[in-house]
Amino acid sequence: MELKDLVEEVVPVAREAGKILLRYFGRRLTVERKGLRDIVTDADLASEEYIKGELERRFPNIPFFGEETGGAEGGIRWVVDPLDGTKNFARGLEVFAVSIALVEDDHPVAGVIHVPARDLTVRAWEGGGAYAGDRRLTLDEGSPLSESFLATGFPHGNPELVDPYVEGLRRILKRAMAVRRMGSAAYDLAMVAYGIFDAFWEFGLAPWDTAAGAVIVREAGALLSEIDGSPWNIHSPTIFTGRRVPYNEMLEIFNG
C-alpha cells in the first residue's frame, strides 16, 4: 500500500479516537499515577484500545507500539499516543490530541494528528506533503524572532533538564514576540505545520509525543533538528522545529 493511501485510512481511526476522548471529556475520570508527575486516565486507555484494535484489523502485518500498552520497538511499526495532553484533559483544558505515526526504526515516515476540540486533523507522509483536509500546508520562511509566535514545553518530568531548558528560555523570552506553553507536544507540532506557531522546542519528550508531528512539520516545510542543530530522531533528547528565519535566529541563541 502506498503511504498516501495508508495515511488516508488512518485518518478516520484518529478521528474516531478523538470522539471517544470527547465522550470522556468533562466527566469524572479514573486517574492513576504512572511515573514522576505523570498520569493515565481511563480515557487514554479507551482511546488506545480502539486505535490498536483498528490498526491491527486494517494493517495486520504492521506491529503496534502504544504509550500505554507498549509493543514493538524496532523496524516498521505504529507509534501511538492515544491522548497527548492528559493533564490538560483531566483538568478540563481543551488542548489535547491523538497522535498516530508510522515509524521505520528511528525515522517517522507518516503521521496523523487529530485535535478533537478543534475538529482539526493534520496528516503527512514522507515525500508527499502535509495536509489539513484538502488544504496543503506550506510554510513560508517566517519573520524575525521579534515578530514570531512560539510554542514550548516545560521538562516537568525530567528535573535534571530544568536548568539548561530555563537558560535557553530566558534568552528567547528577551527576543521573541510571544511564547506559549500549551501542554501537548503533538498539538504544538500540528500548530507549527498549520501555521499558527512559528517554532516549537522542548526537552525530554518520548517517541510517541513527537513521531507523527515530526513528519508533519517536515513535510509542511519547517526545519527540524535537536536543539543544537544536530539531526533529530524519535529518541532524541530534544526537539526543535520552525520556519527558517526564526529557526536560524533561535539556533544561534541556543548555541551562543
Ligand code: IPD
The other form holds:
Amino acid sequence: MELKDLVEEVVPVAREAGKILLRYFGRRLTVERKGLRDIVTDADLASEEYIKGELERRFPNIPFFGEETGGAEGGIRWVVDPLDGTKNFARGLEVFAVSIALVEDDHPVAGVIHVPARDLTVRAWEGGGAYAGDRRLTLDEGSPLSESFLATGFPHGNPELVDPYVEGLRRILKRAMAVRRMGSAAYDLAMVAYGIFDAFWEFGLAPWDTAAGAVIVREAGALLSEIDGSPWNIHSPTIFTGRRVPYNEMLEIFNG
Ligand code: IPD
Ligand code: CA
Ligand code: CA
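Next block: the form predicted together with the ligand, after the form predicted alone:
All chains and molecules follow, beginning with the one already shown.
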C-alpha cells in the first residue's frame, strides 16, 4: 500500500479517537498516577483501545505500539499517543491531540495529528508533503527571532533536565517576540506545520509524543534536529524544529 493511501485511512481513525475524547472532556474522569508526576485517565485508555483495534483491523500486518499498552518496539510499527496533553485534558483545558505515526525502526515515515478542539487534522508522509484537508502546508523561511512566535515544553519527569533547559529558555526569552508553553507536544508540532508557531523545542519527550509531528513539520518545510543541530530520531533526548531563519538564530543561541 502507498504511504499516501495509508495516511488517508488513518485520518478517520484519529478523528474518531478525537470524538471519543470529546465525550469524556469536561466530565468526571477516573485519574490514576502512572509515574513521577504523571497521570493516566479513562479517556487515554478508551482512545488507545479504539485506535489499536481499528488499526489492527484495517492493517493486520502492521504491529502496534501505544503509550498506554506498549507493543512492538522495532521494525515497522504504529507509534501512538492516544491523548497528548492529558494534564490539560484532565483540568478541562482544550489543548490536547491524538497522534498516530508509522515508524520504521527509529524513523517516522508517516503521521497524523488530530486536534479535536479545533477540529483540525494535519497529516504527512515522507516525500509526499504535509496537508490540512485539501491545503498543502508549506512554510516560508520565517523572520528573525524578534518577530517570531515560539512554542516550547518544560521538562517535568526528569529534574536533571531543568537547569540545562532553563539556560536555553533564558537566552531565547531575551530575543524572541513571544514564547508559549501549551502542554501538548503533538499540538505544538502540528501548529508549527500549520504556520502558527515559527519554532518549537523541548527536552525529554518520548517517541509517541514526537513521531507523527516530526514527519509533519519536516514535510511542511521546517528544519528538524536535536537542540545541538545533530540529526533527530524518535529516541532523541531533545527536539528542535522551526522555519529556517528563526531555527538558525536559535541554533546559535542554544549552542553559542
Ligand atoms: C505530555 C505532553 C507535554 C509534554 C510532556 C508529555 P502526555 O504528553 O506532550 O506537552 O511536555 O513531556 O509527556 O503525557 O500528555 O501524553
Ligand atoms: Ca504525550
Ligand atoms: Ca498521552
